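Let's start with one chain on its own, the form predicted alone, as structure tokens.
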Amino acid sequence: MSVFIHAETKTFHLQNSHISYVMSVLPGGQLTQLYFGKRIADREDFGYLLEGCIRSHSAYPDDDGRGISLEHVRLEYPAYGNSDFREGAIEILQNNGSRLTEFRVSGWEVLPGKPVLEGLPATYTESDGEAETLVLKLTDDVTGLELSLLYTIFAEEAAIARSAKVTNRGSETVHIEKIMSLSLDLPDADYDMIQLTGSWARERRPETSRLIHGIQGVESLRGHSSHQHNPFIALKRPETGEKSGEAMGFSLVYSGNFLAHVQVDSYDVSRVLLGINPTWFSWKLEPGASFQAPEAVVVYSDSGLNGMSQTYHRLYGRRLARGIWRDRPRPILLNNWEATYFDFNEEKLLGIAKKAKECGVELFVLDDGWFGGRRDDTAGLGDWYPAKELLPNGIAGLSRKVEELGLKFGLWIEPEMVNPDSDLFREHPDYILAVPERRSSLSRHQLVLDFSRKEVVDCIYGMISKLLRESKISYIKWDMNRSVTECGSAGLPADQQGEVFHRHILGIYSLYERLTSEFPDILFESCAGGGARFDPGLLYYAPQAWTSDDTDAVERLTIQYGTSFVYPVSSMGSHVSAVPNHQVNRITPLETRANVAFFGTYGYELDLGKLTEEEQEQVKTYTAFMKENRKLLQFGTFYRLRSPLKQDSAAWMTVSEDGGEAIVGYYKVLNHPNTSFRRLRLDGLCGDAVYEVTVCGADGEKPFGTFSGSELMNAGLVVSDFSSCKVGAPPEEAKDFRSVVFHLRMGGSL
């Protein structure tokens, strides 16, 4: 890993064993990007990659005959208005009404490791040798603004973390109207774009479209990253698949309004922009003040989409997630929500917890309805004290009783919201996000607390921290169940109302930081009506997230498949729930529900006491299997093998670091008569090794066969018997929603 700086040619080359990123300074002082991709050798001058010529109807800021129009070069951090007619990365409103800036390179430095982004989540290093950071300084001479562009290249990963910071070194106040975390110009447009799209209960479904001239992309204006779109896009070559081909990922470490789009110009240059959504964003920057944009992480892969995803999994799992739970296998939990909803008392909860303990569960979680006047979803949010009529011994007493059963205790909270029917709202009606003389919309009978104000954050912190100090709580499920409307703050003047969306997210981060720092042993799981805020920003504070409110095993195949494009298996909250499923009313086998949930944090979302004795014995078997194998399942190298989007089956696998052990999940969605034979090609194994393969089920593991790694990866694992393709197959095999888990262990002989 090195950052090469060639002062004579003003060329900057970030390089490790996987990738190269090359920039240089134009004669006019602007910064141009020359190359990003697979590692290339360093040289003094990469100027041959700068292409320019005189074109009709173009403008030339430096009339020196060299034919350099900013419209036709690949700019590193462009600003609209000075011969570049494409979307810019930065826009600053000045006192004279102008938005024109001309940032020119004025200096640079290389830092060991990676600097902290104050107040923001970001990837990090644990030693300086893990990364180097190039900081490029650019200055606009008219305004005195200084732009710092940060590039961190990691020693072992094909990834670069980028961010931008503006400091006002001038004498006048300005307003930042747009500031992207990343801008990248690519020399062609021969790409397909992948986005993760959806809605509540069907989050992060991959959609692929061909790049065309113009602008395409995704965004959120909901005040959070959203169910609808994730702050991520990927570009891949048309021929790229899971195992081979070029792909690039662009991921924003942020939980608020975002924009991710690609503009293809008439010369087939593709400009990728990623950052805070500029709609309704403005930041007042006084002399001497700075603004730090969130971090973006760009990943390059020449080994297909799995290669891209695995880089994100390692980086986000090990150097974005933090705390003692980062590397620990996660406890198997039971959440009471779908078991009881609001209909519970202490006795009922303890009965469910006792049965969970008998089935091998380690953590009992009390969900919504335990506090204030909360008897349904119309009241009580904001009153974070236990309802004594339901819990006469409070949360402190209940948590101790649960621990006496041999379980840890967890609790659900939704600290960012308030019901109008609550003591908090009656005492502080000004604590909500609202616009004067405008009505406030309700969603789920809730309003959004104004976390851009420190006093509001302090109020919630006081209640939650008191509860955590007084009780024996090992886990917190932090929920968020509505989008932001009427975004205004009573705590800011008129010329700073454009800051509210961003300041609100910073307030959420600050509360997370205070609570996770004060209670480092607690496992925090983020949730947002399921997956409305499943993003890298919150992964920094909570190492796992509730993947979706939809717990149906078939729907979860697509949801967890799409989530895996960016996020590690250890981050995916996945539970076995009751049937008929509460979201889609589908009935799936208990075995399939478990086989899907194994590839995540694993838990239960039902009253185990309502299962038959036979089903309870199955649960004990599945729980024991997960306990034995959760380190491999949650932290192994994950491969997507078969997409649930285009086929009637899906498959994935996880492999140990040394390739000596693997677990494969194969899922048949719908049954078909007289179907074709099926083989499943595996990945990530040692080709010359021999593996003993077993089938894992409700009655334990049974031998399946012995195969070489090369056989399994090239000839494939025969799964025809699990697809009910044979004429005369037993009736119990001729069912929808069948699945099987294979366990591979190196050893034996052919």
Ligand code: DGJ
Contents of the next structure:
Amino acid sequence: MSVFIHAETKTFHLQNSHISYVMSVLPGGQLTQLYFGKRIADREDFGYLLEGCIRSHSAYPDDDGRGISLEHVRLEYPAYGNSDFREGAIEILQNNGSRLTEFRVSGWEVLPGKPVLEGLPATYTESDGEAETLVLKLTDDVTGLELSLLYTIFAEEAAIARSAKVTNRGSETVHIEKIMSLSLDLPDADYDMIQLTGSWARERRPETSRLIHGIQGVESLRGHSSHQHNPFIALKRPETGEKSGEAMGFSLVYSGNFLAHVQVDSYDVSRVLLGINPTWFSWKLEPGASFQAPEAVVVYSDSGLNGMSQTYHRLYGRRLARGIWRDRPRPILLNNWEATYFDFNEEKLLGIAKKAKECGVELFVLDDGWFGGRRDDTAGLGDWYPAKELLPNGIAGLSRKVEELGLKFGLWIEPEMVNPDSDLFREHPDYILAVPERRSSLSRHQLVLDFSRKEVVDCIYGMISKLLRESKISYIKWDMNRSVTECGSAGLPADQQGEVFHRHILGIYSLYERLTSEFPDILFESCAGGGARFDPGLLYYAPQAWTSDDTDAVERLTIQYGTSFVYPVSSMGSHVSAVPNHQVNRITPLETRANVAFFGTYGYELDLGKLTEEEQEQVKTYTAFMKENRKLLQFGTFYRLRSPLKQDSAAWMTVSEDGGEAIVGYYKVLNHPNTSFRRLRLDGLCGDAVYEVTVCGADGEKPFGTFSGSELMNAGLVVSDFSSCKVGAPPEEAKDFRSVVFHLRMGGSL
Ligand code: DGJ
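Having looked at the form predicted alone, could you now put up the form predicted in complex with this ligand?
All chains and molecules follow, beginning with the one already shown.
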């Protein structure tokens, strides 16, 4: 890994064994983008990649005959208004009403490792040798504003982390109206754009569309990253698939309103913009003050979409997630939400926990409804003390009793919210996000606390930290169940109301930071009505997230498949739930529910005591299988093999680092009569090695065959038996919603 700086030609080249990222300075001082992609050799001058041309109706700020209009060149961090007519990355409102800036490169330095972004989540290094950071300084002479663009190249990964910071070195207060984390101009538009789209209970479904001229993209204006869109897009060549071809990922390490756009201009240049959504964003910057924009991580792959995802999995799993749980296999938990909803007392909970223990579960999680006046979802949020009528011994007593059963204890909280029917709201009605003289819309009977105010965060911190200190709590599920409306803060003057959305997110991050550093042993799982905040920002604080409120095994195929585009298996909360399923009424076999949940953190979302004796025995086998294999399942290299979007079946697998062991999940959705023979081609194995393959089921593992890695990856595993392709009574496996998990271990001979 190197950062080459060619002072003579003012060229910057970030390079490692996978990628190159090249920029240079235009004669007028602007920063231009010359190349991003697969590694290329370094040279003093890449000037041939900068092409100029006199075109009708274009403007030329430097009338030097080179024909360099900012409209025609690929810019690195553009501003609108000086001959570039595309969307800009930065917009600063000045006292004279102008929004014009012209940032010119004024200096640079290279730092070992990666600097911390204060108050913001970001990827990090554990030693300076892991990365190098190029800091480019740009100055706008008229306002005196200084822009620092940070580019971190990681030694081992095909990834660049970028961010932007503005410092006001002038004498006048200005307002930042837009500040993107990343702007990248690519020289052509021959790409498909992939976005992860959805809604409550059907999050992160990959959707692919061809780039066209004009602006396309996704955003959130809900005050959080949202069920609807994830802060991520990918660009891939039309021919790129999972295994081969070029792809680039653009991911924002942020949990609030975001924007991810691609603008294709009339010369087929594609401009990618990623950052805080400028709608309702404005930041007052007084002389001497700085504003740091969140981090964006761009990944390049020439080995298809799996290559792109695997880079994100490694980087986000190992250098974004933090804490003692980062590299540890996750405990198998049972959460009482779908088992009881609000209908529980201590005795009932302990009964469920006891049965869970018998089935091998390690952690019992008490979900919503244990506090204040919360007997249903209309009251109690904000009153973080146990309801004595349900839990006479409080959380301290319940957690002790659960530990006596031999289980760890976990608890649900929703710290950012308040019900109007709560002691907290009665005492502090001004603690909510609201606009004077406007009504406050309710959602799930609740309002949003104003976390842009430190005293509000302190108040919630006081209640939650007391609880954590007094009880034996090993796990926290941190939920968030509504979007922000009527966004305003009583804590800020009129000219800073545009800061509220972002300050609110910073307040959430600050509470996470305080609680995770004060209670480092606790495993935090983030949640937002399922997966409305499954984003890199929260992964920094909580190494796992509740993927979706939809626990149906078939629905989960698409949800977990889409989530895996960016997020590692170790981060995906996945539970076996009861049938008929509570979201879609579907009845799927217990085995398939387990086979899907294995590719995640794994847990249960039901009262195991309500299963038959036979099913309970099956659960014990599945729990034991997960304990035995969770390191491989959660931390192996993950490959998507077959998309649930395209076929009536889905498949994925995870492979150990040395290729010696792998686990494959194959899922058939609907059964069809007289179907074709089926083969599943695997990936990531050692071609020359021999593998013994077993089928894992309720009665343990059974031999399936012995094959070479090259056979498994090219000829494929024969999975026809799981379909109805035979005359007469179809085999037992040939039913709707059947699945199979194969275990591959290197060894044996052909
Ligand atoms: C939404 C979460 O996603 C569910 O798992 C559950 O915790 C409920 N909230 C509780 O209100």
